[in-house]
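Here you get one chain, nothing else, as structure tokens; it is the form predicted on its own.
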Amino acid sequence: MCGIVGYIGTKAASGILLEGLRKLEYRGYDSAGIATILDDQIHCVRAKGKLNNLQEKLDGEDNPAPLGIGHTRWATHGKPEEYNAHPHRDTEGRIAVVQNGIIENYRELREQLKAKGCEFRSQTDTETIPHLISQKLIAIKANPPNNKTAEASLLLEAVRQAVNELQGAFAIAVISADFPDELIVARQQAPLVIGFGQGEYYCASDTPAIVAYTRAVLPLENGEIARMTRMGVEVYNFEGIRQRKTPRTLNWNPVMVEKQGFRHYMLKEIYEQPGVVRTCLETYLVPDWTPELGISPIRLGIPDEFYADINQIQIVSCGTSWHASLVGKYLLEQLAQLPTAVQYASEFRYSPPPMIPNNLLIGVTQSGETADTLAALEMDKKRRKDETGPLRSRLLGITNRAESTLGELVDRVIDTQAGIEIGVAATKTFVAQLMAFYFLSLDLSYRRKTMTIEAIEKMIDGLRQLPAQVESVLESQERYIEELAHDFVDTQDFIFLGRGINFPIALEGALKLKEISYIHAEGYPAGEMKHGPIALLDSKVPVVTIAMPGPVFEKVLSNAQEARARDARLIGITPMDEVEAAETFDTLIPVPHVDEILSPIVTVIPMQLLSYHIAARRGLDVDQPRNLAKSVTVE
């Protein structure tokens, strides 16, 4: 979950590295550091805490070095102290390494390297890597091997031999004072992308770090290693065989990753949601569709044979994506009439269900790099590898990064079209995932004939109205919710309630509040309150209830009354003109009238705003909440 960045070219590297780390700080902010090569020495500067602390150390430095690597850390092995910060160096200080991931066999390697005289100065798994590369270099110089990577570079060969002894998931960048004109990078189960400029090259864990400098990128694949010089990039596999690769062009621009006048990225991304929904509609709805066309109104690019004979769906995901998947389960079962199970990816991979014929496995991950989700999909793919017919592997991905590892792993991808999301707490990518499930459910419903044409047309018409309805919530309620947040600055506990398709939205509301305000919050199905959680209620515990007109509307109001009888303050997310709701709740956050099955897109907006404004009022770092990282690339 850490962020790494590297540069080799003609400009001073330190400023480029620092700006790259700023764009990657969402991946970790326990400590940061950069290493450059200056006057035949590795110059390393590290700092505990956020990137500003490193910036202060670098201010006033005159460092023209045109080669360097940088790192922002989310601590796994070792406390977030400066001595555990990356880059890490070998005993002589001639090799520096930054890493994202976990080296699972680091203890064994550490003991072997200590026996050879290597001196360790940190508690991290990463420090084994520069020591191991150093030892490989010593051996290579004593007995040079005869292979293509060794001919290209001794440093490249040393890194290649070293990574073949590493177990785990990792992406690394390596520099050496003895090889001041090259930067070596390698990837195994952790993201790494190379950027191409004019006589200068970049590497990073994620493209936002380099999009200001280049849009020509090459994502490394698992088991690949690359040598970067001012003359170009050479890519090899871990066996040392040269690979032929072609960069591609990103359709991003630097403005997409700026705050554009908003106080926080999270608030900007909340306000981007109407545009995200519009983009999804434009991308996936067939223009001017009519039943007479004889085709699905949804254009996901999924052929009939991929859907053929599906009789069950399994979804694996984590965190906010898991909540989106629960909404997806509701839609797939109610609209497409397909039994659907949702599992945490971290549980699925260690206790997979029995293989079921004609099963579709869907992996949902914002980044496309979530370690548990990828591992769950990979495991299912391997166990069905030799199967054909009904037991064959059939994998679908839902992600905001179609170019990610997920995109390489699955058979088909639904790109959620949300654009870059910097805030650690997901907002617009959650809504985009919901839209993906609406489209998938409608596509399957049309092809399976589980909905009438009239019902499909009505739902599509409702989807087209959603952008304006989300805008109306933002325009009419944000200032009110900001004032309301003042009442809860010192609150210690929250309860969120919902039923049916809005139960996952209650879970998501609770998660958002926990993530950025550090207030304990729990989400429950409204009907389950009386089966235990009601014991938590008193006048100090607010209860946020989603009550949208539909089959369970009256029951939700009745459940809310049970909480009111225990002196809890009731906050209702409900249409304004619902008289009974107005009489039930102490505080109303009104939303537009919308068909209940489409309501999650609307009801989640007040949840996001309430969490945001409570956290901001408490003076917390909304975009970079403690202990969290945007992309969870370690188990």
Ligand code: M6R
Given for the second form:
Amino acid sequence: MCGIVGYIGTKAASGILLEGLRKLEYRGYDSAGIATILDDQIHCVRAKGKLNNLQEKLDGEDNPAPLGIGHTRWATHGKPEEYNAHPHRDTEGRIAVVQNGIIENYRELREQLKAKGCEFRSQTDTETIPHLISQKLIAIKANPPNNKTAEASLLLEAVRQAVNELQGAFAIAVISADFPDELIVARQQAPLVIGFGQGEYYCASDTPAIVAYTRAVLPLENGEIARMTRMGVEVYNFEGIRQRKTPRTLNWNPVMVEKQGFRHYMLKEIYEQPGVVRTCLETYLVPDWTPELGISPIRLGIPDEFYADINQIQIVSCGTSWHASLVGKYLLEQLAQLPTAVQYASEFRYSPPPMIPNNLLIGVTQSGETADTLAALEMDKKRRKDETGPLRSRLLGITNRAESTLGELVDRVIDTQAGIEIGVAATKTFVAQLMAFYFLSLDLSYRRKTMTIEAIEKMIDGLRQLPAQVESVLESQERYIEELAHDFVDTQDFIFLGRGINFPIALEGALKLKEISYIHAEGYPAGEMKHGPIALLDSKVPVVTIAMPGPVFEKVLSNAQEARARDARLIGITPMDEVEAAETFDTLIPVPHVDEILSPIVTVIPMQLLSYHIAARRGLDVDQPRNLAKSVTVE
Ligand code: M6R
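Structure of the form predicted together with the named molecule, please, following the form predicted on its own?
Once more the chain from above appears, this time first in line as the rest of the complex follows.
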């Protein structure tokens, strides 16, 4: 939620900041702004709405300032108006701050600061920060403390003292017209990465903003504050103790964060899915595995001791990751015979199940920064912290960003290897999460001996077919679905049905449609429809049904017929041949014959394409749907 960037070096900052913000716009697009230091003054330009509005304001400005900060906002406190846009300044306009997160104690701070004469001009929690830093600076100048941070810089010390008074989750970047050669950043539970160049340094909420300039990065840890100058970067903890840090090298390139000729990132990411599945297979399948090797065919790097004694699994996640978790539950229960509960992370934290012995808690989050998911995992870790036996904390993360906060929090990570996803609607990361669950379930099944070697081999063979099968759906169906989408431009309600392992795919189809086309949609287990939702059906409500051959195939077809009898237009996602399908469905979206248990990887593709093309036909901003943000770092 919200993206922040900063630059200190020798080049003009504003262009670099703007480009960085463009790569972070997925984090929020209610307003944007940048602040630089020009002629000894803070020069702040802000605009309501998307980044283009800010760009228009900046066009024609000749601003050579080599230091600045920028922000793109997803509104939490205060309406999405220009006066609430970041950067925010202190009363004298000498300090500018951008923030990602929420300052929970902002009300008390605001009252205290107002009492000291600070003038507030916005409704935001963030505005307390520049005022607080300004007050700290006044006190420090009057009575300089004798410590390392004050020795390094009074601005650093003022920010350090200020962040120690802030409660909540935040990442900030601060500049001051009185300290024109430094940029101060701090992190507490919200991501912030520093990029290292030659005599120039960058900071950002996420690496895509800086990967065009440098691949040497240092993610700040919680409770760390850094002073960036043209000479280098010094990192301290909030107590003021210097931390020794070494940047690491990203294996990304700037092209990965471009659209590469696709109209939208979402479509590009849908098309990347065969490659993502291939990468997962190459990464996690032991090459040339044979049963005689006596090792698991899956190489997740998780040692036996980690999960030898588990007898139950809990999964916490949100949104699309929650749907992947439901598929995971199916696999873990059916293959590894492990009872598995899936909870919304936002519910788990405040109504946690009792502490269960021999439990594995899995957090699934593509961004690794979703506040609800992190909070749920932290809560469980905390309540088990003194336990060493069966009640001990055991956390596994499934994420596309192993370097994220989740990566630091959990004991083990499965990196989903999908590459950066820019479209707000998750597509390729979902498929990669499903792959992670196939691997985890197979690894557990092998070690727990709940599947025969033959069954494991058959499943691995099936997994290896998936990239080509996904490719064939994309090649054969995209044009057709694009045409089909035309019929639904004015549709107001959709129903998605699936059963068993494809029920979560029905939920995912409905979520995709809601998110990017703003059409009301509901996903249901097909057998549940007759218990209520069937009342919604008439000729204006299309029903998309996933029907894959398997134990409940006939039942799904009967459920679909029940909908057809109520005049609903039935769209089937199925490998049935045309003649058979014509008896059941009004419209057929054929998919290859795939074992039902592997089919979610294939059946989700038409769902993604359908929602994409309906939204695109409606002329909507597919990559940045209204009110949403890619990374939801507030609870
Ligand atoms: O980064 P996460 O996977 O934790 O994100 C969870 C949800 O916010 C996310 O899946 C959201 O529902 C997406 N916009 C779905 O397309």
